[in-house]
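Presented as structure tokens, the chain that follows is alone, the form predicted alone.
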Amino acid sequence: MKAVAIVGKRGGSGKTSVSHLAALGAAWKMTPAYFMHTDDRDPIEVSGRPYAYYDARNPETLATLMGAAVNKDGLCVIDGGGNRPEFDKWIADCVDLAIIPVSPDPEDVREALQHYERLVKAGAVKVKYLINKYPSSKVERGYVDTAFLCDIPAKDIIGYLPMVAAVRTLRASDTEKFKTPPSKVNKVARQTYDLINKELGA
């Protein structure tokens, strides 16, 4: 079992969306996926999703679930957030990869760079950035690369995800049995999983 933590201090950068995308992409690639909700917000209700979803806000619950999954195949995705130094230390000790989603926004970039440093200081060996909500226009990409993303070392960026509005449906409770999302969501889910899988060396 490989474990990846999708983390960040600032809300709105896409931690939860990327976490769901990674788990969904793993499922579509026939890899068992386990989603660990550790955010302070209440967990959603799920019905029939192709990946397991757990309320792991209690550190003891998270440790128990991770321990039970150690010898299983698949991918454990930890949706984590907030400014919690103790959680940074746990990530450094227990996961194979920490990913910080970054949207093209100056404050988001600044917070991401600071969180990277905190994770490294806590002992994390493998920390990477994933650019989220990347524009589709070549002209706009050139602008955000120069204006916002130039401070992020290219070697630490594992990839770029486009903005797909329908992804928000993954963050909401299922009011009926889960249906296959739109093709754009499935495509970016597979892309997210492939980027993570490649970085994990699987």
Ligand SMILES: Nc1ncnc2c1ncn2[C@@H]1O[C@H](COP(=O)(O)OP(=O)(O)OP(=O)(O)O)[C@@H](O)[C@H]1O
Contents of the next structure:
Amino acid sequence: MKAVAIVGKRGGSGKTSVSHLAALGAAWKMTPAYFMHTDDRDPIEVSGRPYAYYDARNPETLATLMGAAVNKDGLCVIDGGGNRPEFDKWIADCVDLAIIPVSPDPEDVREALQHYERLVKAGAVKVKYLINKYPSSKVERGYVDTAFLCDIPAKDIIGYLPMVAAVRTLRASDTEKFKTPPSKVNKVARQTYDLINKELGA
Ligand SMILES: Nc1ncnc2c1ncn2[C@@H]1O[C@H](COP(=O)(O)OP(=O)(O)OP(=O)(O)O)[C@@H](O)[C@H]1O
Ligand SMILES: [Mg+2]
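Take the protein just shown as the form predicted alone and give its structure as the form predicted together with this ligand.
Zooming out: every chain and molecule, the one shown earlier first.
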């Protein structure tokens, strides 16, 4: 079992979306995936998803679930919301990789850089950025690359995820049995998992 934590203080950068995408992408590659919900919000209801979803808001529950999974195959994805310095320490000690999703926005970039430093100070060995909501137009990409993303060292960026509106359905409770998402979502899910898997193997 490998464990990846998707972290960041900034609300809306895409932690929860990226976590679902990673778990879904793993599932499509026949890799068992375990989603750990740890932020303060109520967990969602899931039905028939191809990955497990756990309410792990209690740190002891999280530790127990991780302990139970340690010898299993697969990927544990921790959706780590909020701004909790004690959680930084736990991440540094307990996960193989920490990913900070960053939207192309100056405030997002600033907070992501700060969080990176905090995680490294806490002892994390592998921390990477994943650019989320990357524009599709070349002109816009050129703009966000030079205006905002240039402050992030290129060697620390594991990849770029596009805007895919239907990603929001993954964050919502399943009102009926989970159906295979649109191909755009599956594609970005596989992409997310591949980027993480590559980094875990590196
Ligand atoms: N790649 C994407 N394409 C389109 N929309 C996205 C993408 N990633 C995230 N979003 C949208 O951005 C919003 C915030 O995403 P999300 O809830 O995943 O962020 P978060 O970092 O978990 O936020 P919070 O800190 O509040 O928990 C949501 O409306 C989500 O649907
Ligand atoms: Mg969230």
